[in-house]
Each structure stands twice: as C-alpha cells, then as structure tokens.
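The chain below stands alone and is given in structure tokens; this is the form predicted on its own.
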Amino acid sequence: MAFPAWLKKIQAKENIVISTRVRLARNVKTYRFPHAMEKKEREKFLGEVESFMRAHEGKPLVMFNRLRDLDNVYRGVLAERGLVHMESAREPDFTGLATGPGQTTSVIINEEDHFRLQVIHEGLNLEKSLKDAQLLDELVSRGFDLASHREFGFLTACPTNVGTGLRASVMLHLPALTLTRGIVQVLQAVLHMGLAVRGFYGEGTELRSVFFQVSNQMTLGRTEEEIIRHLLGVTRQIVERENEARQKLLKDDPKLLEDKIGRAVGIVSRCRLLGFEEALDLLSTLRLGSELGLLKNLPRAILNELLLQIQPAHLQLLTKKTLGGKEEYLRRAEWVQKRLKGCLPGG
C-alpha cells in the first residue's frame, strides 16, 4: 500500500507543520441523520452514494470501496492515517470511501454525516486545502440536495459544526515547548482564542506526545475564508514561539539537548521492545536533532514514513503477521532499527 502524498514531500523550510487538514460535513434533504438511519435506509444510501460515486470516477476521486469489503488490517490502516473513523475500521457494515490520487482528497460515508468530504496536505497549507475540499463539495452538489437553512447554514449531525461544517486542522511538531515546558502557556493561549487541542490520532485522543492538532471548534457566524485565516494566524504564532523554544535550548542548555537526542539514538539502536507511543517520542527527538542539524545523515523523508509505519495495523500490514502484545513490540523496535539503520551515529 502506498504512502500517502503528503508524506512524500519534504519540506525545506517548514518542518514544524507536519500536515493540513480540511474537513467538510454534509448531509442530504431526504434523508435523516445516519445515527437515526435504520439498517435497510443506510444500505440504500451508500448505494445511491456508489452508483454517483462510479459514474464520476476520475478527479478528484477515484476510488470506492465498501469498507466491509476490506479485510480489518486495511481498515486499520485507513483509521490510522485519518481516512475513516477507528469505529467504523472496526464496525464497516454500512460505511464507503471515495478517495483521490494518493489518498490526498476523500469523501466517507455514513460515518457522523452523510459526507465527510477531507482533503490532507503536507505542511502549512490551508487555503489549498479548502479550494480542494471546496471541490469536492462541488462533486457532491451536483448529485445531491444537501440539507442547509438560510439562517443557520449546513445543517450537520454535530451541533457544533452547523453552519459552514468545516473543521480545519494542523498537525504541530513542538519538542522543544514542550522540553522547555513553555508548551502548556501556548496551549492556554490556543484554547483561549477559541481553538481546540487534541492528540496524535485528533478527536478523543489525550495529549500524551509532543505532537497536536490544533483545529477550529465552532463553524457558525463565520465564512470559510475567516475560519482558516484564524487557524492560520494562530499556527503561525506557535511555530515562531517553538522556532524560538530551540535556539533557546540551542543557546543556553546545548548539553541538555545533546542528552535528549544522544539517548534517543542508544535506545533506537539497541532496544528489542518498542512500544507505540514510546517510539512516537524517541522518533519526535531524532527529529528535533535532524532538524537543528546535530544529527546530519538522518532523512526526513524516513522519519515521515516511520509516523505510519510504527503504528499497529501499518506494522501488521508491513510484517504480514497478526500482532499483539510483546510481539508487536518486538516487530517495531526491528523495523525501526531496519529503517534507520546506517543513519545514526554509530549505526
């Protein structure tokens, strides 16, 4: 299975964004709500969905797939890379995605909404993000009548989202706020100016690495265009205070870093048992080394693909073996080592 496109392109500048995200929800008039939808109503609208879906196949989309119609270590993997929820990897019965050229645009059906049109790009980039997702609600458009008050906007299964139903979203590298603790003032400030913060895997997960989202919460009273130009301005405050964070550390406690870094790498490179959200971390600091230059032979292109790979069901996929418990663990410290072998210091 291939990367997706996002993460093929390096940046040369911005490594602080990791990714882009454009959501829009919508739904259809003659329909109700999927949560309220019985069995035989849902069936019938993911066919409806199929037969438009496969008579505009091209661009943007094109691909569709019931997602029960793909074994549980490829819907894993969709789950995973933001493509469909967790629960609907895990319960597909009545659930499709249409997706583009290297899964960069998406439309899931009868997740939440009736449409979850998702557009990811690398980096900071959400006005491209938007005219892309702005197409495919085009696409949509053309071949349903969607639910929308003159008021209110596009009505949305979520409250929160009613209006323009967007949710836009960056993902945030910040080792160094973090290390420096200057992480939780930023967080208080981004929450203030009336964002929301949520872990590596978005909506429901905890803040347990040093990798968020940071996404818009409420869609009513504003335009799309306002919307991400908030999102953007905010960003773009946090990478210049985590830019400021490492040369700070760089500046005033250079052995604190090289510590940091110099026992990511001995781990890394010596453990048998790796677990998830402790490779999430050593990878964060290898990183971190890479990119204010201590560790010079370690590409960011490997360390973009090892944030899919390390996850479980892209590592049952990339071994061809069923994982649980110690053995998965034992499988991600050697694909690791794999992967980033000859790129350390003493590798």
Second form
2 protein chains.
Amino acid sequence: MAFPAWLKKIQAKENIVISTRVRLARNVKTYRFPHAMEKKEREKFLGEVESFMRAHEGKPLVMFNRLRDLDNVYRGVLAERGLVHMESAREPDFTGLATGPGQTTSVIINEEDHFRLQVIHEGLNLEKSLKDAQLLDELVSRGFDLASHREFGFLTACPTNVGTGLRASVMLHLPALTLTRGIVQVLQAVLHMGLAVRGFYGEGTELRSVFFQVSNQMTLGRTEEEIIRHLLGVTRQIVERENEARQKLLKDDPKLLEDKIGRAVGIVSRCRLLGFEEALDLLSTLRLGSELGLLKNLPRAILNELLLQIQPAHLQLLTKKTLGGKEEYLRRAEWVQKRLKGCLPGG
Amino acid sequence: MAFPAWLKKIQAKENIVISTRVRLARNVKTYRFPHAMEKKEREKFLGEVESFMRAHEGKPLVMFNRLRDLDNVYRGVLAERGLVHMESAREPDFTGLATGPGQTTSVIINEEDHFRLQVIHEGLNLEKSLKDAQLLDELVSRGFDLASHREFGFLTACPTNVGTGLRASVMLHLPALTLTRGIVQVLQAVLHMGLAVRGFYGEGTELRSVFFQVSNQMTLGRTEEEIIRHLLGVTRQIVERENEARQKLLKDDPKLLEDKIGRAVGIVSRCRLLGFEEALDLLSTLRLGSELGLLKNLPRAILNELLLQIQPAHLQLLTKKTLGGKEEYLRRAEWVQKRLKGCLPGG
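Okay, that's the form predicted on its own, but what's the structure of the form predicted in complex with another copy of the chain?
Whole complex next, starting from this chain.
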C-alpha cells in the first residue's frame, strides 16, 4: 500500500500543524444536485466524468475509480484518509474518485456535490494547497459547465458552501495548550474569529483528543485568497500560543512532562491491547516528546503514518486480517510496536 | 537499614497471603488504662517496663526504645511497618517499643493498652505467629501482674478486645478476584463469617487497592486457637477463590492479563513521578505477573520490600532526602526503578 505523499515529507517546517486540507465544492449546470438525482442520472453523470477523467489522466489526476469497484476495506481506508465520506464507503454505488500522485489531490464525484476537489499537504501549506485545488478547478471547468450565480458565486448542494465553495482546514496538534488548559480560551477566540473547530475525524466528531481541525465557516463574500489568509493568520497565532505553552511547561514542570512522555513510551512499548483513542493520545505524547527533544530517533514520518494506520480499515489492510472487537486492539498494539521498533528508548 | 525478617524469607509457600500478623492486648493491674493515666504515671510505668525489658534483653526481645529517643523519620518507618500507631509516631512522649530480631516480634508500651504484643510473619503463618505471641505473653507475665477477669479473660482499654485480647490478621493479595468482580461476594461472605476486612494500612483505611487485611472481630468466648483456626479456614477458602479466578482469567482472557501486566512493566520502567496508591497497584500487577509465570526474574523478596519502601517515611529514610509533594513522587519512581533494575523485561 502506498502512503499519501503528504505523509512522506519528513522535513516539516511546522511542528504543530500536522496537515493542511483545501477543498472546493463544484456542481455542473446540466444535472440536479446529487441528493435530488435518480439512480440513472447519477450513473449517467458518473459515466461522463469517467470518460473525461480517462481522457485527461496524468494531468493532474492519474487514476479514476468507481468506488463500487474497490474492495470494502480499501474504501474504508479512503474514508479514514478523508478522501471519501464514510457513507460513500458503505454505499459506493454511484460515487467515483479520481486521485493524483500520492493522493495529494483528489476529486470525489457524486457525493454531496457533483465534484469535491480536494488537496492535502503535510504541515502548514495553505497557499500551495489552494493553488493545487485551483488546478483541479481548471481541469473540471474545461470539461463541465459549472453552476454559478453572477452575484453569489458557485452554487452548491448545501447553502453553507455557496460562493467560493472553499473549505480550508488545518489539523493542529495542541498537547501543551490542552495540558495547561489554555486550550479553552484559544478555541473560544478561534470561534469568535468566525472559524470552526472540529475533532480528529473532522465534521461531527468530538474534541476528545489533542488534535483539532480549524477551518473557515464563511464561503461567501470573501475571495479564496482572503479566506486562506485569514485562516493562516489565526493558525500562526495558535501555533505561537502552543509553543509558548510548551516552553512554559518545560520551564515550570519538566518532570511532569518527562513523566507523561516516559509513561507513553512504556505503555506503547509494552501494551498488548490498544484502542484507537488511547493510541491517538499516546502518539500525541510521543510526538510532543520528540518535538521537545526528549525522544531522539523518532522520525516524524512514522508518527504521521501511524496517525492514519491506527484506524480500523488501515489496520485491516496492513495486517491482512479481518478485525473486530479485541482482535483490532491486539493488531493495533502489534502494528504500533512494529513501526516504532528501535525508535523508542529501551525498545 | 535492616529489613523486617518476615520480608526476607523468599521461599513463601503461599503466593496470595503476603503476611500474617498476631497481636495480644495486655494491661497491668496496678495502673489505670493509658488513656486515663496522668503523664507522670505513664512515665513511671514506662520506666518500670524499660528496667524489665533491659533485664530480659535477648529473650525474645533484643532492643528497647522510648519512641521520643528515635528520630522523626524512623518513627514514621515504624508506623508504616505497623509496629507503632501513626499517632505515637507523631506524639512519642510516653510510648516505648521493644523489638525482637528482625522486628518479627515487638511489644509496644503505653499505646491504647499498656502492652501490645505483636508478631508478623511472611505468608500464611497463623499458628507460628500465635505461638511467638504467646512467648511474648509469657515474658510480660513474668514481670507484671496482668489485669484479667475470671469470667471474661484479659481486660483491655477498648471492650472490643476483652477476653483473649487477640487480633489475628492476614494480608491478602486478591487481584484476580478484583478484576473478575468476584471480590464483592467473597468479602460479603467473610463479613458474614464474623471476620473484618480492612485496606492495606489496616484499621480505618479504605479498600482502594487489591490488598485486603482479614482479621477476627470476636475476642471473647473463644480460645486463641479457635480464633486462629477459624481465620485460617476462611483464609484458605479465599486463597482458593483467588486461585480459581486467576485460572479463569488465564483461560478466558490471557491477552487482557498480558496487556495489564505489560502496561505495568512499561509504566514502572518509564515513569518519572509515582504516587503511593499507583505504586501499590503496579506492584500488585507485577506480583500477579510473576506468580502467573509471565514475568521471570522478579524476586518476590524485592516486591515484598517495595510494598513497605514505597511509603513516605521509608522513602525518606532510604533516599536520605526530605520529601514532600512532587519530590516524594520523584523519589518513589527512582527508588522503585532502582530496586527493579534487571528484574523486568527490557529493563
């Protein structure tokens, strides 16, 4: 299995921003929105898109698949990577996915909108992500007459996306702000500035871990560049707060940090059963330890990969075993230990 | 610092019974009970006992001390070992302690009763403990006219001790019954059979850990031997239940056990801060792992010693540092790691 390219760039400039995601919602004039389409219509549209994508393969998308042609586990993997909706993974019949090299760019067809153009990059990479998304936009514009309104901009199935159709988000890792409880104030400020905050999995997921997705709420009345600039500015401020909180922890209570990181090393190395949320917490703590210089030899690339690999479908694909219940916990512990072998003290 | 002799016998017959304790409460006719004595009277009685003990040193008691002559930390150590009451450690003025070799036998003077004769042995050793306590009883009987009543037996400061003055107890380690929740039923049965259950520290302490002290309630209307036989019978039944629960866990859910034990190894090896109650839990799990054969090279003698050494005064004595707050947590982690060095996998 190839890993998404954004995971492979181990020379991240930003410690705290795990990844950047930009997506544009687009629809064509000649079809009703997907939720209003008959099966036959959806199939017809999907066929048109397939012909177009196959004709344009390689620039910048290299692969087109109908989701129903992919196996169940791999569809789950795509959903866990945020490339398709979990619902499409379960009911794949009229949905298609085109992807670029390393799955950095992708177009999902017939989900909520006719097209969702998406770009994911490692670290804080908003401008580049927008640029890459605009390349995808140019591509589909060449093949399809896109629905737009002179005054509002692009029309979308859900009114919250009308206008630019742009949702830009950054995945932030904020363990020190969480430990020092500064996180509440920071998140309140983020909301106050018109941005949305979501959990690790994105929309609808809880804020249980120390990973937070921050994204724009407004898609209307601002240009793409303004939206991106605003998110970038806020993100840089959050990163600064997190860095301050880390310095404060290091100064005020280094033993507490060492204890937390030592325990994470001990548990990760010795557990036999490991749930997803605990794994997420442990990876966060190891990452913090690595970024604070307390853990050497711990490549960020492995930590990034593990953030995806601890999810059930990824685990199932990686271990080639049907998982479920305790088996999943067992395989997760084994997999994490295998990947971190030699990277942790005493390991 | 010498360790209590009962800790050193590493060839225990019983895994599950950590130690046995027998004490006899005795008072002399010619003095009021300690709580009713004037300071002068207490001092006078203490002087009489000192003269007697010094005259009889070596048979079976080898050392006599007024608690006020011992330093504060060492008095705390004695309290943590259950040789004196925590209150006497804090207010030592009119209390004395005579101890035999290895502190297996001891006599505390001027606590609740004039004499408390006590014997502690490793493992399940009720008969031997009673016999040793009776030797102490013979000793003090030779020097003092003990208060007794023809019908009731020995008279004591608290009516719950009248009669034999005997309190026999066993410290049980019941992790599997706790994990499988069979513990509730077992403890109910124990109470139903007229025995008392207490936590790790004895009287008044909560049942927070998986260590339980079971002791007789009744001191009246039964002979010492009957009390001991009853407690022995019940203890053997509890031990059987715990062994059954361990076998069941091993059979039904070995991965859960391995996970629990692996995590304990990981945390013990890597933490930097360690509280007392967590240390108690971790030592329990390591002990279980050792007794189930999952951890090799883990001498029970070290685990037994650590059960005492993780307590604050012991730690203070061992590390020769004034403890308090986080410092205590730090030293506890360091001490446990030092003692277990080379005894744990990956260590």
